[in-house]
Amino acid sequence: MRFLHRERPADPGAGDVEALIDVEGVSTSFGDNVVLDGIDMTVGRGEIFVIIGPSGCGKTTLLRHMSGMLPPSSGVVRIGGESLYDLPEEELDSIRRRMGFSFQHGALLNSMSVIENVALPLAEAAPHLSRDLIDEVAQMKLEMVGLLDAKDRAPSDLSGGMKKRAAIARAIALDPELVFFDEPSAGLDPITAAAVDNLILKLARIFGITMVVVTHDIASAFTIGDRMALLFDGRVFAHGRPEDVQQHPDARVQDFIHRALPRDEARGVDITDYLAKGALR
């Protein structure tokens, strides 16, 4: 199986996308605790698909199922038409290498410099490459996220926003065509969170990367999402384009959105100048 680069959809409705990920009837329980209950959704090639919902609704568990990290109790997850958990482990590992991951807390190794963190997946996936070439590629990825001047610093010396950008650079180190983000703006101030949103949009539009983003940040979700799914208690209560979800008639959906949507005015500013001046570092 292989992924194909696609143009980012201009107006991605549910019937307008070519599926890269299909989730069908996915349910998961841990003991008596039902975490996911019959999830159905499709992620199209080249789109940013956002999964939102309150804490404990099953977002991260669903992300782990979709990324090949954890098999569900029942149901099917397909990527490029392949049923992930029916594959031999070697084939599943091959698919995972076509993915990138940006975890909530960065998961950067403090024993390594920033550039060494970014170079790590390259060195593991392509041990035949020279160190100079690996470092050159890692520097390119850091330049893409505006972090080249911090390449020799330790992760512990970085600000929260810089750690997020370093984690994104590592996630795209192998030129993946599918990237999973778990709470990319968590713990960031509004300006820095807006910068991370801007970076995600830039990478998606320039490189045609398909992205699945789990977040509880409604402002971020409505900024970056082509389509989204809103989860409550392990079920999809609303899905579609951001405007469709925002206009959903269900009272519980409206209550969640309108309680979470008010945000600092800084979230809507153009942060290009801030990035250019290095003010977000």
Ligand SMILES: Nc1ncnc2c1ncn2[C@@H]1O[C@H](COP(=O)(O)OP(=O)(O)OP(=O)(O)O)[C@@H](O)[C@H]1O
Given for the second form:
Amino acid sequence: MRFLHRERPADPGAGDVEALIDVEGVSTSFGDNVVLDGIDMTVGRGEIFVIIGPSGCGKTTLLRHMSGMLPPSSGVVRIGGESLYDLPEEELDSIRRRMGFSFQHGALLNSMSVIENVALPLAEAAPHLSRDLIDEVAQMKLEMVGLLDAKDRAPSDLSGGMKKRAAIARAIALDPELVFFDEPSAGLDPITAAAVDNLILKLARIFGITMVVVTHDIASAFTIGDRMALLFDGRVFAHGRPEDVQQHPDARVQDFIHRALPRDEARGVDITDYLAKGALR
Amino acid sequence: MTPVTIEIPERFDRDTVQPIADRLDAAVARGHAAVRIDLSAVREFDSTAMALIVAALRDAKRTGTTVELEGISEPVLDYFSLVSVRHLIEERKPDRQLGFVERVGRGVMPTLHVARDSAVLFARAVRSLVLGPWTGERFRVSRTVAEVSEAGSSAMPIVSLIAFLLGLILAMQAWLQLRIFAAELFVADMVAVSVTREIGPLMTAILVAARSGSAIAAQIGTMVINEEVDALEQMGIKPVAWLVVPKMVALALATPCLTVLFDAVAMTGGMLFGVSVVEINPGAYLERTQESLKLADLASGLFKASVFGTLIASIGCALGLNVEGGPEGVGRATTRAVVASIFAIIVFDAIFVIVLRVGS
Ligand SMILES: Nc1ncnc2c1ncn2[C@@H]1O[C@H](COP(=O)(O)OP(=O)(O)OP(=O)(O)O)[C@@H](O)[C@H]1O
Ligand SMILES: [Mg+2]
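Form predicted alone done; form predicted in complex with this ligand now:
Full assembly next; the chain just shown is listed first.
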């Protein structure tokens, strides 16, 4: 549970580490809308695993499956070898307490101040601690994300980026072994975004925390990722070490990581096509 | 004086930290000139343990004790590299306590603010409505119709039910008194007069406040925190003309209409009681009712209802537009809209009773 004995693998991403999360054949649809279609991926212990992909391709949904929030329509999610959704509720809860989740839009409790939000998980998990000590821990987490001076504000009085950082502080409140970040740096300025990347790297290096990070930021994905998966249309398109993904032969992967528009959209409608097909006649 | 040494055991984490915390507290509080914390045995460490050390440093700074950390291992040092301890233990001003006058002021101010904001909004809505043709703030007929149906038509079942029951109750109360004087027939008068003058508009308005006043505050408040109102303004659509005027006009029209319904159903309820329990001849009951109904009473009741509707819309819109503090604020605005509306209705009714009686 604690860190000192928890070492970050010497070569994270090499694939020879023990698997912490195993996603096998996960498919999910909401009504007729097939969001995930047979996802297979493995997250190794101690690595930073990055999920990238276009908006609406099911990244958040996949994170919700992996973190025990939402069972998939079919398929299995294993954490430490245990099939997450076959566990009794109490065991699932105890696994949940060892994970942190930083939500895409913060999901801070609005009726509490920032520091109360961050203190809440610890106050619930360790009621024997004195209030002062719990507050001290919360302040420390806020200091880590550079939000100490805003600790007594209400979440509604924070900017979008501050909410996000408060959410990260809350996600690491219990010294989790595994943290999910849903777009931790979207909406942040480049400097704060780099600071968030840096924090993620440090937390991984110092505590050996396993991280699953969803991001739109290609540069950040390649900076922090030990391994990554590119999602397209509910499928895993490229999966592996950053350099493998970078050299992936598929044109769509190349377009995505080089921020190019897909060919047909970039060109717009070519009227000669229609003329040739006689559509305008 | 030799420093006190506190040896930290191998496991120093949130499950084992409390006894160590007590020992540290005692050492620092006793005012030892120097406290030495020996961390060389530590194998397991977490942020709660780290927070304890930070707390000890903070206390030591206050009491003038020197704290030495000894035997810090590389990983523990790493942990400290994530924060600036100096920034953490800086003195921060505690939140200021409010004085008595301020606290009383905070209690009264909101009421005055609501009154002022609603009045200002009402004035702006009237201006938008009257000057609309010149300023380009079009009156939105279809939005108003939709509001009327939302606030009016869908309230008809509940208004009818309550009116019917109140009619029965009123007739019974009247009968219990009147039969002492063997004047049972006047039950019809009592019901007709009290309903049209007072109870009809008042009860209807209270129902409208509960149903529509809260809905208006919640809807507009949600729009405000989602920046939808800013978006409207940015697109050149005046929120007052688009949101407030339709709701105000709708309630000013729908409340009197609902009052007519209330009056009619309540009198029917009264008559049902009169005919079945008191055994008044239906023809006689209707005749008494007709005799006692005055157009002036009915009209003044409907006028009051229209004013109440306008009040409810003004207050609901004003509270919605001034929402602060996210979703929590929307909840507060919704409750306050109902309470403030009912308060305003009663105050205005009291004014009307005085003015209208003086006038008659
Ligand atoms: N609870 C739900 N009910 C119905 N449809 C849903 C639900 N949650 C997600 N979806 C749909 O699933 C798809 C994927 O959603 P998801 O939030 O996982 O996307 P995403 O990859 O995180 O997108 P973004 O990068 O924009 O956050 C979308 O089409 C969305 O409309
Ligand atoms: Mg998402």
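Computed from a prediction, not measured in an experiment: that's the story for all the values here. Just so we're on the same page, rigid core means the largest C-alpha set that superposes within 1.5 Å between forms. Residue numbers count along the first chain shown, from 1.
Visitor: Taking the rigid core as the frame, does Q139 move its C-alpha by 2 Å or more between these two forms?
Guide: Where the cores coincide, Q139 still shows a C-alpha shift between these two forms that is 2 Å or more.
Visitor: Please check if R153 moves between these two forms, taking a CA shift of 2 Å or more relative to the superposed core as movement.
Guide: Indeed, R153 is displaced by 2 Å or more.
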